[in-house]
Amino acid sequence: MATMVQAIRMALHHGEKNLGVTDIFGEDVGAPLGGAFTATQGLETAWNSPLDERGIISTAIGLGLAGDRCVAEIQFCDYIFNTVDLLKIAGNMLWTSNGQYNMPIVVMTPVGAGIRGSVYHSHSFDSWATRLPGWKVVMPSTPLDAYGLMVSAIKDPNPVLFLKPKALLRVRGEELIPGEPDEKTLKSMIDAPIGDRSKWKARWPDLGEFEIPIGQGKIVREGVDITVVSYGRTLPLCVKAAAELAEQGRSVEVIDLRSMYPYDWAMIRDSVRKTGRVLFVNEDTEVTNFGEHLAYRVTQELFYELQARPRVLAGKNLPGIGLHPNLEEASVPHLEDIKHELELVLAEVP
C-alpha cells in the first residue's frame, strides 16, 4: 500500500501527464530533494523557487491568470500567514472579474502537529483557510483520498488549498489506488535512492482513473448513538475511539469530512438526525475553530432533533506548540481525549 506522500506524488504525476499541469514549484520542491516530505520527487515539471512565500503565491496567481494549471507548495503552513492578502486576491478573482477569469491553481502545504515540529512547524491552517472566500479547501486522512482529492483539485477551475496532515504523510493506506503495484515494487519505482540522484528517474505506474469530488464526505464507520465528524490527523484517532467504545456497547458513527469547503452538510445533517448527538474533532486551536461553525449550524438547523449539546474538541488556544513531547501531547487532541468527550456527550440526558 502507498503512503500518503507517495499517493500525492503519483497524483501530481498524473496531473502533469494528463491534466495539463505546467509547473509544480516551491522551496526545495525540485531536484534533488523533491520537497521537505518528498511529495514532488521525480516529477518532470517540479522546480525550486526562491525562499519567498509571497513570491510563490504571486507566481501561482500569474500562471493561473495566464490559463496555466500549476501546483505551488508552501513548505510548512506556518509560513503561509504572510501571504493571506494574496490568497484573498486569488479567491476574489473570478467574482471581481464577473466570471471572466478563472484561477485554476492548487496550493498545497503540510499542516498540524505530530512530528515534534515545535512552534514554527506545528500550526494548523484549516480554520484560517475556510475564511478565504473563493477557495475550496480539502484535507485527506488516507492515501487513497489524498490521490483522489489532488486529482479533483488539479481539475477544478477554482483555487484549491490542499492541506497535508504531516503526521499522516508516512502512514500506509488500507485501500489500493487503482493500478497501484505492491509496496516493494512501488518503492523501487518512485522513491529516489539515498545518495547520488543525478541519474535517477522515476518509473511511474499506470494508474487507473480515480478522483474524489470536492465537497463529498465519507462515513467510515456507521453507528446510531452519536456522530463524530473529523478530518486529517484526528480522523484515525476517532475511528479507534469508536472501535474501543463499541466494546462497551456504544455505537459511534464516524464521518471523514475530507473537504472543509464546500463541506458535505447533507451527510452531517442526516447522520445527526439519526443519532441525535454530535462531536466535532480537529487539531486547530479551539477559539474560532471550524468545528464551531459546524456546531453552530447543527444547533440552528437541527436544534429540536438533538438529544445533547453539540460539542467541539480541538487544540488548546496557545500561540504555538512546544518542542518537548509532553507539551505537544497536551496541546492537541489524542485518543483518550476523544473517548472522554464522546462519553460526556453520550452521558448527557435530554
The other form holds:
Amino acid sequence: MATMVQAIRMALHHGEKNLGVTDIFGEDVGAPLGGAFTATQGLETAWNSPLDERGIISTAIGLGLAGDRCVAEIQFCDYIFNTVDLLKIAGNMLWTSNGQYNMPIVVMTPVGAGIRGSVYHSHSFDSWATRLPGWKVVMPSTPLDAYGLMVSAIKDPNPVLFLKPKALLRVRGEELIPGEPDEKTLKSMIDAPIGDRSKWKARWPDLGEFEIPIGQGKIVREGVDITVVSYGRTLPLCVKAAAELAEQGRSVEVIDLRSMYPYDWAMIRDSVRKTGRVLFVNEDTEVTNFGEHLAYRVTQELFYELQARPRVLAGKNLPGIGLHPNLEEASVPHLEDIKHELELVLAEVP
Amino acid sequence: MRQTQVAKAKANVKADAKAKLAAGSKPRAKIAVKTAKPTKERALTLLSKPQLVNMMDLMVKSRVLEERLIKIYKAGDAFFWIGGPGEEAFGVPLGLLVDKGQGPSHDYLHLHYRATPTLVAMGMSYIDSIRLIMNRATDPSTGGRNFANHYCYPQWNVVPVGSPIEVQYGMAIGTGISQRRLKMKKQKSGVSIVTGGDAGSAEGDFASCLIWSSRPEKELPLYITVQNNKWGISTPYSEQHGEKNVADRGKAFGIRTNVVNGNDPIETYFQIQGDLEYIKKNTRPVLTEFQVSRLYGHSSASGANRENGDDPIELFEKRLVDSKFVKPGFVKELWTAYDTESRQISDIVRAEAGPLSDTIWDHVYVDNENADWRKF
Ligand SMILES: Cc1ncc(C[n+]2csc(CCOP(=O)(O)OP(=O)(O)O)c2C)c(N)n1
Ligand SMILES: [Mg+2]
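Please give the corresponding structure for the form predicted in complex with the partner chain, as opposed to the form predicted on its own shown earlier.
Now the full complex is given, and it begins with the chain already shown.
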C-alpha cells in the first residue's frame, strides 16, 4: 500500500504525463532530493528553485498567466507567510480582471505538528488558507484521497492550495489507488535509491484515472449520537476516539471534510440533524479558527435541532509549538483531548 | 466631430509635409548641418517624419487623457486618480515597439500604474480608460472593480495591473519561463516586459527578478525596466537608496544594464528597440533605468496638481518645431482636438451604469462556480 507521499508523487506524475503539467518546482524539489519529504522524486518536470518563497509563488502566478500548468511547493507552510499578499493576488486575479485571467495553479505545502518539528516546522495553515477568497483549499488524510485530490487540484482552473499533513505523509492507507502495485514493487519502482541517483529513473505504475471532487467530504465512520468533523492529521485521531468511545456504547459519526473551501455543508448538515451534537477538530490556533466558522453556521442553521452547544477543539492560541513532547502535546489536540471533548458534548443535557 | 478635429490637425501636418516634398526641401539633412546641437538633431533624423509625428501625437494623446482623468477626479466623478503624465517619452516608444498579441509567443506586459502612455500607443481608446476611472460596468479592464490606470488586456498580454508595489517583477519570471520554453523548442516567443518605480525596487521581488532571470543556463527573456522619477510618494530617492542608480544592481548578476534619459523619446525608442533585440537574440535579461518626470505628483491623494519638472512633451515639441518637422501650432491644435474628444467621451461614460451589486460574486471562480458559502 502506498504512503501519502508516494500517492502525491504518482498523482503529480499523472499530472505531467496526462494533464499538461509543465512545471513542478520549489526548494529542493528537483533532483537529486525530490522534495524535503520526497513527494517529487523522479518527476520529469520537477526543478529546483532559488530559496525564495515570494519568487516561487509569483513565478507560479506568472506561469498561470501564460496558461501553463504548474504545481509549486513551499517546503514548509511555516515559510509561506511572507507570500500571503501574493496568495491574495492569485486568489483575486480572476475577480479583479472581471473574469479575464484565471489562475490555474496548485500550491502544495506540508502543514501541522506531529513530527517534533519545533517552533518552525509545526505551524498550521488551514484557517489562514480559508481567508484567501478565490482559492480552493484541500487537505487529505489518506493516500487515496491525496491522489484523488491532487488530480482534481491539477485539473481545476482555479488556484488550489493542497495542504499536506506532514505527520501522515509516511503513513500507509487502507484503500488502494486503482492500479497500485504491492508495497515492495511500488517502492522499487518509484522511490529513489539511497546514494548516487544520477542514473536512476522512476518506473511509473499504470494508474487509472481517479479523482476526488473538491468540495466533497467523506463519512469515514457512521454513528448516531454525535458528529465529529475534522481533516488532515487530527482525522485519524478522531476515528480512533470514535472507536474507543464505541466500546463504551457511544456511537460517533466521523466526517473527513477533505476540502475546507468549498466545504461539504450538506454532509455536515445532514449528519448534525441526525445526531444533534457536533465537535469540530483541527490543529490550527483556536482564535478565529475555521472550525469556529463551521460551528457558527451550525448554530445559525440548525439551532433548534441541536441537543448540545457545538464545540471547537483546536490548537492553543500560542505563538509556536515547543519542541519537548510535553510542550507539543499540550499545544495541539491529541487523542485524549478529542475523547474528552466528545464526552463533554455527549454529556450535555438540553 | 472630435474625429474631424484630430483628423484636421493631422491633415495639416500631412499637407505641410507634402508641400515640403513638392518644394524639394529635405529638412532632415539640412538640420544636421544647421543646428547648434548636431548630435541631438541627428538623433531626430533616425526616425522618419511620420514616425516622429506619430510619436508626438501619441504623447499628446496620452497626456490629454491623463489630464482628463484628473479633471474627472476633481469634478467628483471618480474616487481616485493615479497615472503617468511625465512618462510619455518612455511609455509611448515602449507601446510602439511591443510585439502585441496573446500568449507566450508575444510579449507580456507586467505594468505598473503609470502605463497610460504605453496603452495609448498600443491602441487603447479613450473610452476604455475613462470607463475604468469612473468604475462603470462597461470598464473593459476590471468591470468597475479597480482604480484608474489598473489596466488589463489579455488580447495584448497586458496582465492585470495591481496596487501592491513590485509584485509584477516576480510574476514576470513565470511568463519568462514560459517564453524561454518556447524559444528552446525553436518556436516564436516573446519577451516579458516589466515596469515599475524607483522606490519600489527596494522590495524583495525586484531582487527575485534579477536572481531568477540570470541563473546560468536558465536565463530568461525579461526586459526589466525601472521608471526612476526620484520619488516614492513623498520620500526622495536619496532617502530610499544607497546605490547611485537602481540599474547598477543588475551588474552583480551579469545582467546588461543601462541608464537613459527617459524624457527623450528618441533615446528611449532606440534603447528599447536595442534592448528587445538583444533579449530575443540571446534569451537573456536586460535591466534599463529610465529617468522620468512625475508631473502631477504621486496621485490624487497628493492633490494631482501640476508640479515642476522637465516636460517630455514640451521638450520634444520644441525639437520638432526647431527642426521644422511640425509647425509651431501643431501640438496646440492636437491638444485642443484631443481635449474635446476626451470631454465628449467623459459625458458619454458619465451616463453609463455602474456594475450591479449582485455581481460581486461573479468571477470568484471560473464559470461563476458558487463561491458564496451560504449557498454551498
Ligand atoms: C507593497 C506596497 N507598499 C506600499 C504601497 C503604497 N504605495 C503606493 S505607491 C508607493 C510609492 C511607489 O514609489 P515608486 O516605486 O518610486 O513608484 P512611483 O509611484 O514613484 O512611480 C507606495 C509606498 C503599495 N501600493 N504597495
Ligand atoms: Mg518613484
